[in-house]
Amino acid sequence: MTIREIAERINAVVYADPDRLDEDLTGAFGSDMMSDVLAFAENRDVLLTGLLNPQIVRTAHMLDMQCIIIVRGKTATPEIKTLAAQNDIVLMETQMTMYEASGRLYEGGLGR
């Protein structure tokens, strides 16, 4: 599923270089606990979280994740947006809950 398709499927606002929108991503992991992400996320390109601190970007970067989706209508701080851009990580925000966003992405073929 491309980054553009992900954003459309979950009605997300995207903060990224437009040239990246057609990149294919294959898997996702959702958690608000970065320790769980570090321990259990394997070969995942997308992180879904409601956590709003710079650790989400640092964790995603350590695991070579390409995209972070902030759920539950939360808005990323300027620090998070800057850090994501510096690490070449696509950042999205959606009004959906983690459960709904995860379900829509799975239904669309992400992670199968």
The other form holds:
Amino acid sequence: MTIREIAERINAVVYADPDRLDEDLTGAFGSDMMSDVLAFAENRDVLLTGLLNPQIVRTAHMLDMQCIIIVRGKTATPEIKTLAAQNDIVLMETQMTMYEASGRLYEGGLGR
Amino acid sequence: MTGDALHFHYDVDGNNFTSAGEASVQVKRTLRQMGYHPDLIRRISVAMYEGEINMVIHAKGGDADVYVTPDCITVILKDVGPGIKDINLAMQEGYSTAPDNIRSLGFGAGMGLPNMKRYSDELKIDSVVGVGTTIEMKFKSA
Ligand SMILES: Nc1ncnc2c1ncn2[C@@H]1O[C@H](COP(=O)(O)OP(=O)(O)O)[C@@H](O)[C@H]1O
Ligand SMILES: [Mg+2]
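Switching conditions: you have the form predicted on its own, so give me the form predicted in complex with its partner chain.
Once more the chain from above appears, this time first in line as the rest of the complex follows.
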């Protein structure tokens, strides 16, 4: 699913290089526990999380993930935005819960 | 470790959760520049990141050293923290002594040491209660 389509399906605000919007991403994992992400999310491009600290970006970066979706209407801190930009990680913010955002993306074919 | 190994050293600040992981980020960048396979780099960086986080949340930071030889990458994490009383127990998935405030930061699921074992080719833990912990991980690159 392209970055553009992911953002549309979950009504997300996107922080990304516009050149990347048609890039195709595969696989996703959702959790607020970074330890679980590190254990279970290998080879998936998208991280859905409600956690807001810089370690979400480092965790995604360590796993070579391409995109972080912050759920439940939270706003990325400036520090998170800077770190994500530095590491070429696309950042999104959605008002949806993790359950709803995951459901919509799964229904659309992401990770299926 | 002697001989022709390339050596990289990092200080891991135990008083700063925000900066935890910076050594692993740098190692990842260095290994990429050296042209290693992305899958190998991912295994090394995830395992080292878990260990680095552990040094920050369970000990008071420490030293991270990475040695690169033609056929192996070795990561050594050394701290002078409280030590691990029962290593077999600590290795079990889900076992954690992390307090709730650590869990609210996204860590303390008790998956770190099991992850380090899974992602490395060899894991050695040397720990003495009241003295500290040294963890050595080896990753074969050839
Ligand atoms: N560097 C360390 N110093 C002291 N204790 C440690 C260290 N690393 C791990 N431990 C102990 O081992 C347990 C399990 O570690 P780990 O699997 O990484 O889980 P977690 O970090 O989520 O608690 C920790 O809860 C802690 O009691
Ligand atoms: Mg841990």
